[in-house]
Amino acid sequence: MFYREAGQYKTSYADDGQIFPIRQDRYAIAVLLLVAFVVVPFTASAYLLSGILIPCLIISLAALGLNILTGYAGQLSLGTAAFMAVGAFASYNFVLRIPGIPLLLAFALAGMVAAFVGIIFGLPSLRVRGFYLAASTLATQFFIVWCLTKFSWLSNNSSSGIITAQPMQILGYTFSSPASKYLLVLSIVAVMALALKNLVRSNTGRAWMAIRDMDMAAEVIGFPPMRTKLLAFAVSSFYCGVAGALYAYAFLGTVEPDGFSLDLSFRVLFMIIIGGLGSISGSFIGAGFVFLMPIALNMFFGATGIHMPESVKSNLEQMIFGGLIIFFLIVEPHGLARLWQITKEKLRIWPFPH
């Protein structure tokens, strides 16, 4: 009764694009956003900050940029590890190379460069799809991380590769305090967010749905495979390269390639599955339900007293999550975002029957 738009009328054809329509879903989002902004920093403890709030907001924005590729455009992709670790070791070096750079062009200009390398390696994805290109992708994570392991100069000759990620500076401020990191990777997650909000309604995102079902129709009708997916890779590569600058800089503080392993593509993987492909807030979802899952398996079994060695915690969540990936591709697809949804629908018209 409460979700329903009635007496919202649109007027111009700006009422009718807009990003939230129902006044309902503006409203949530604007309390969302304060909340995020004005309430949590004040309020939550520095292990929830740096050990949950950062390392989720950033691998959401991970799960965006994997999300444009496999969600939006369908081309499957296993390198998404490897192409935030391009953007943190790439941010690391403009910031070292280039005295005086301003931090927010350090990460703007990382995640060009991760842009850049996945225009190369999207190349296979105008021959092969499927299993193929993903063999494709995740012979990227092996190879970039092999680079970055040999080429000692992208880690300023540190004989261990291990790389301490230089202060985070803007205007003279020094981001150090979990609050202050939190709110500067909330900003940047936010504001890119609502630029692949805006991206995907446009003519762009048409593109790559269009190719995502049915690439040789999507050609007849006027959309170009090749520009398309590339396109896709680019964009997708950027919000990763981002991701893996935040990742380093906010998150570890230190820029490894270890840091970037296979099993990080796998758990970004895991997160928009769970979460919904082809969605932005199933990102979100998804990231938040992976990062929150095992301190709820720890909780219960604290509640319940039941103990049991880590090695057996660490090999149920795997099986959970498994079982969960098995259950949603069968059951439904798209996702927690999806059930989000039908619970909205069911809310407009409640406690009339569908």
Contents of the next structure:
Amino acid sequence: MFYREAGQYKTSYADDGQIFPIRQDRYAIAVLLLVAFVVVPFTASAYLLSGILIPCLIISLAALGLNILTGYAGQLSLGTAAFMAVGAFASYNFVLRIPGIPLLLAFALAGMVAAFVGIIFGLPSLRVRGFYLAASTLATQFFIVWCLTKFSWLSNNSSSGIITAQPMQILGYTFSSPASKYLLVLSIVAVMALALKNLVRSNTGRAWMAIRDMDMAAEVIGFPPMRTKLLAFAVSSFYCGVAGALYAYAFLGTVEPDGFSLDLSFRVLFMIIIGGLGSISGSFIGAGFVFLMPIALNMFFGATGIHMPESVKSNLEQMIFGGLIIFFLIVEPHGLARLWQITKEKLRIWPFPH
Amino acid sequence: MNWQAFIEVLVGGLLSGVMYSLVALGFVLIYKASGVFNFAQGSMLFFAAMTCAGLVGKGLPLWAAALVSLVVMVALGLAVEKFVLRPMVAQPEISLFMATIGLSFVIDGLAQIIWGSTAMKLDLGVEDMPLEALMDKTGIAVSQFDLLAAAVAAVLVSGLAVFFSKTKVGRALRAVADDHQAALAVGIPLQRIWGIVWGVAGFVALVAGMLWGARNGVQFALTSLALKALPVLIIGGFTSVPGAIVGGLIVGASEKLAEVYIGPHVGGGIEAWFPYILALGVLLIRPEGLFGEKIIRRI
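Mind giving me the form predicted in complex with the partner chain, seeing as the form predicted on its own was just shown?
Below is the whole assembly, all chains and molecules, this chain first.
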């Protein structure tokens, strides 16, 4: 009754091409952004901001990056964390070695470096596909983490390999409080998500999807597979790189290779599968779900008051996590975003389904 | 160049490669028959080793423990087929792959809840010592434990080869691997076949788990063997049993040789990624691995 586009006429090309064609969606997004930008920073506690919201947003950005590659361009990758690590270390080195470099420029350059590494490790995708490609992206993961540990120049010859990230400064203002960090992260993520939303609606995005659906057919009708695939690797790695830089600067506060383990790659992959492949909102939903579920499970066990040894508890949590993943894959293999879409379809005809 | 040391490293590498092949074999079996890339194979291996070592710890003799573990593993394989794969028939490969990652969490957690998370020892009665006779004669140290593992792998592979080519079930398995729908059409019970494959994979996981567990201790690190098996699979091809063996040998030998002869020049620790880079090289020349089925692509 409330969610329908009846009476909303499109009278110009601009109307026809807008990102959210339904008015209610526009309002919902506007309200969401308003709440996120204005209400949350003032009301949320420091723990909620720096323990949950900031990492959740950053990991969503990484999920967006992987979704470009896997969801839109159809190239399965297990090297997300490696690209994030490249971004983190690159931005550290830019800030360290170029005095006075603007922070945002350092992040962007770090993304570029990650994109470059992504192109190099994306080269095998021209020959191999599917699980062979996934397994070969593992090479990225192990090789890059090894490089970052072995070449101490990258970590400024720090003896422990763990380095403290420099304070984040933009135009003389230092982002140190949780709320300010949150706002910085939120702004970057919102802008990049918007850019991506537009990118996937453009020629580039359609080329990716054509390659995903059937690369030979796409080649026949004139999409150059090499450029398209490598571009997907580059853009995806750029997003992951920026996410990695934010992860190190705004969340961890340290830059270390071990923070970007294979485990993280898998978690990001979970996020986009559970959230929905080839969906922007799915990346956010999936990231929130995968990130919050362990915390929710932990609180649930705390609330039930059942006493059990810590090791049993953590293992039980792990089992439930795995079980829920299987459950969701069985119930809705297209992800939570698809569930949301179905809900919207239902809402349009509610309460008169015929 | 010291030839004696070279041969020693080479033989040691080849024999440890056999151990990788054992892990890779479990992947190949399931991938061949059901097209599922079973990431949980490492966890199954861990579960099997934990069960066996745990039962031995409870006072059972080794053969009885192995037998009970075998029953448990086959039951586990059947349960996985029934509760995870059957509801997901006809889903895209990547969803199935993700489901097996979820499954690996479940199995890891289950194993540690039942048997605790401390490392256990498993004694197969053969020590990881150099073979003395060979040592005296040629001065080359070859671990007798590795030889045992190689022998077990040889028996297992030839057993599987006979099973695949001579028995009725084996032929049905190969038919299913070739084409699910055609197999169904000629009356092969697909689900029973998948159950058998998962059962056999459980058995392979048990053998590999016992050998690896006896060598490195039964501990959580065993699950990461799945990652070690990946380059083996890439090099050998996901669908080939001989490929798993050859791939294992190549990976084992090259990894050890690289560590000894290239490692010192770049700072060591290259064992972790060298097989992957090698596998990448193979992929660039043969995208389906050395023995994989040629991928024919049509529009």
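Keep in mind that this is a model prediction, so the values were computed, not measured. Between two forms, the rigid core is the largest collection of C-alphas that superpose within 1.5 Å. Positions refer to the first chain, counted from 1.
- Once the rigid core is overlaid between the two forms, residue 48 does not reach a Cα shift of 2 Å, moving by less than that.
- The rigid-core alignment places the CA of residue 29 less than 2 Å apart between the two forms.
- Annotation for residue 328: C-alpha shift of 2 angstroms or more between the two forms, rigid core superposed.
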